[in-house]
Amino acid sequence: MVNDQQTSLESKDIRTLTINVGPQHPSTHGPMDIVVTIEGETIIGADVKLGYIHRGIEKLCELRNFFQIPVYLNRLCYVSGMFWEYGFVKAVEEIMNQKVPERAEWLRVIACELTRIASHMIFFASFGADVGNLTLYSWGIRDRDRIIDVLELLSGQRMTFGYFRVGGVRYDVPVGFEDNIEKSLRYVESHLRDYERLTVENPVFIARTENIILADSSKALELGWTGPLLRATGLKRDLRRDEPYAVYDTIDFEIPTGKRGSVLDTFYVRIEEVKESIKIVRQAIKRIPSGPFQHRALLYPPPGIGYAHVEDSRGECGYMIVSDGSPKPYRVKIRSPAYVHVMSLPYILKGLKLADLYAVIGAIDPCLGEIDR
C-alpha cells in the first residue's frame, strides 16, 4: 500500500507551481495578471490576462464628432498623452488632405520630444523601483515634474493635454516660452550624468540586468516590436528618420541602440534617447518660423480610410479610422505597442528566474491605459 501511494506521488510533477502575478501588484505598472509556473525559482510557463481597466475607448470615439475625441485620447497613456493625440489628428489629416502649417508642425515636434523625455522619466522612476532602486524612482519624478511644467505652459494642462487639433495645435507658444524651456533642458541635462552613474556603470545594476536578454532583433521583429525595446536589439528602426512626418527629415538627431535585447540594453537606449529628445527641441526653439499655428479644418472628414502612426516613447502609436462622411467616426482602431511587447512576455519570460521577471517588466515599460483601450 506505501509503496503504491509513493508511486501515485512520484507520477504527478509536484516540483511546480503556479502563481499570481497581479492583478492589483504595483510592479505590473496596472492592473495585469501574470499567471506564472515555476519549477524552483525558474519559469517555465507564462500567461497574460488583461482587461482589468478595459474602457472601451475606440468604442467611445465612435459616439463622439471628429473634434470631441482627441481629449479621450491623452487617457490612452497617461505619461505619453501628446503622441496619442497627434495619431489621431494625422489620421484624420490623411482623410481630409488637409495641410498644416509649419510653425505648427515644429510646435508639435516640441510637444512630442518633451513628452518622450517626460515619459522616459516615469520609466526610470518605475524600474528603479521595479528592482529595489529608490533613489532612481526619487530622481525620475523630480526630473519629468520640470518638463511638466514646460508642458502646462504649452498646453494649459499637466497631463491630459488636449493639444492637438486637426490642422494644427490648440495654441502658440507663450511669451517667455524659449527661456522656461532652456531651463528646463538644463536642468534634466545637468542630472543625467548622476544617472549613468547609478545605473549603467553601476557594478550591482549591471549583475542585476545585462544577463536578462529579452530577444534578439531576428526574434523582436518576429514580435512585431517597436520603439526602444526593438532599437535596444540593436536594430536602427524609428518611424522619425525611417518613414519622416511632421519636420523631422530636417532635424539632427541619432537614434540609439543597444547590443544584446537586455534589460540593461533598454535601459541605455531610453538615457540616450533623451539627450537626443533634448537636442531635437533645441534645434525646434531656434528655427521654429512666424506664421499661423492652426488652419481650419472641414467640420468632419469625407467618406474615407486613414492610418497614421507616430513614433511613440514606447514604440509605434497607430490609428486606422474609417469615415463615412458623417460628423462621427464609423470605425477607429488603436494599435498599442505597449498591448504587442506585453503579449511577449510568454516568450521572454520562459527560462528566466521569478525575481528577472520584474525586471522584464519594468523594461518593457507598460501603460495598461493603451492595453486596455
Contents of the next structure:
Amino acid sequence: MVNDQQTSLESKDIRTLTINVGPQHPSTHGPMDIVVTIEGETIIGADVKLGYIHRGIEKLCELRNFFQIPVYLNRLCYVSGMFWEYGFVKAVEEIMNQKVPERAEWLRVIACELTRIASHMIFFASFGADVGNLTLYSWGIRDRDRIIDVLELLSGQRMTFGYFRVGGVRYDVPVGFEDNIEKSLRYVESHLRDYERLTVENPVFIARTENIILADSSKALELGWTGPLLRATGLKRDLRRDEPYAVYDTIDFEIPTGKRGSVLDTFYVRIEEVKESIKIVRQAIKRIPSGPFQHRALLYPPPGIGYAHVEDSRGECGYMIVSDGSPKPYRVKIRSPAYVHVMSLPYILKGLKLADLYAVIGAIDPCLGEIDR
Amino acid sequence: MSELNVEDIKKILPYAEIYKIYKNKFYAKIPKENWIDSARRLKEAGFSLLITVTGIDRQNFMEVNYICRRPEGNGLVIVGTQIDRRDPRIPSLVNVWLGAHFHERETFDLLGIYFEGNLDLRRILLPEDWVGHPLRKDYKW
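Please move on to the form predicted together with the partner chain, as the form predicted on its own is already shown.
So here's everything in the complex, that chain up top.
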C-alpha cells in the first residue's frame, strides 16, 4: 500500500515513506484511513481521513419527528447504542422540563451500565486482536454475549435497542430479570481475574504497552479528550460524578484513574470500570423502587435550545438540540467523543514507532459509526 | 459545589446576553468582535474543556457556536454569535484550544463557515469534490 514513495535516489529524504493504513484494515475497527509518514520505523506525520460511512444522521434528524429520531441514533454506535439514545432523550427532556419517574431513572442506569460493560468487552476483544492476543479476543466476545442477552431481555433487541422514550423507558423489566442479571454478572465477574492475569499482570503485555504514551493530562484537556482516555492520564473526571444525571449522585462507585496516559493505563482503567459498573448494577437492582416506568410527555418540545451530556463508554456523548416549536428539531448537533480522539491522532503519533500505531488505535477504541455520523 | 447562576457568567463575559437553559448550563449571545476574547476569558475562568465548535443555519443569518465546560463539572456554556450568511467568516479558535481544529473542519464541511486562521480547513466527512454544504437549510439533495 505504498503510494507516494520519493523517487529521487539522490535525495536525502529517501527514508521518508507515506503509507495508507486503511480504509480497509483490520486494525482500524471500521473504514477509516490514516496516512502516516514514516522515517525508518518512526512516525513523523499523520493525517486522518474519515467519512466512509457518513450517513448524514444530523440532517436526517432535521427531517424526522422527535419520537422517530432515537431509532436512528442507536445506530450511531452499534456497541453502545443505549448511551446515544439516552443523550438525545435527555436533551429533549431538558428543553421541555419533563419529569421522569424514579423507577425509569434506575432502569436507565441499569441499561447504561450494562451497555458500558458490553462496550468495554468489545474493547478488550478488539484490542487483544490488535496486539496479537487472540485469547483475549474470544474471551471478550464470549462475555459480552452474556450481557447482550440481558439487554435483550430488557429491550427486546440485541444491539439497536430503542429502549429510551421521552418521559421514561419503553418497557418494564420482565419477570425473573433480577436472577438473570445476577447470573450474567457473576459469569462476567468470574472471568475478570483471568483478564487481569492475561493483560495488566502479564510481562509480555506490559512490555508491549507500558511505554506507548498517548498524552499527558494538559495535552489531553487541550485536545478535548474525555472518558477513559482522560482518566488514563491521571485526571479524576467522570460526568457521572462531576455533573450527575439520573440517580448517579446517590450511587456509590469509584472513578479509576491511570498514571501516565500510556496504553496500559487505558486498559487498566477500563478493566476497573467494568468492576465499578457491575457494582452499580447490583446497587440498582437492590434499590430500584416500584412504580410507573413512564410519564406522559409532550410529542415535541417548545422552542428552545438544550444541551445534554452522558458519560459514554468512550467519553462525553453530547447533544445540542435547537427546537423551533415544530414537531421536527431545527438542528441536532451530535458531539462524538471518538471523533475527538481519532482526530487527535496527528498530534500524538509523532515520534512513536509504526508498529505501535495499532496499539494506539486499539487504545482509543474508535467506533466509526459515531465518528462519521 | 454550589449551582452557578447568570451573574457568575456575566462576570466572565460582561458584553454577553446570558440565558440559563438548564441547571448549570448557560447560553451566551455575544457580539461577533468578541469571539476570540470570550474564548480566552472563559478558558482563564476554568472553562478549559472545549466540547465542540458548531453552527446553526438560521436562514437570515448564520449562527456559530462553541461549547465549553469546566472539566471538574459545575458549568457549561454555549456561546453563540451571528455572522453574515452569504459570506460566513469568523476567526478560528485554534490559538485558544488546539482541539478546535477538527471541530472547525467539520463545521466548514457541513455548513460552509470559514474559520480564518485555521490553516488546514478541508472537508472531512464528505468527499473533497462535494458541492454544497448539506446542513444549510436551502441545500437541495
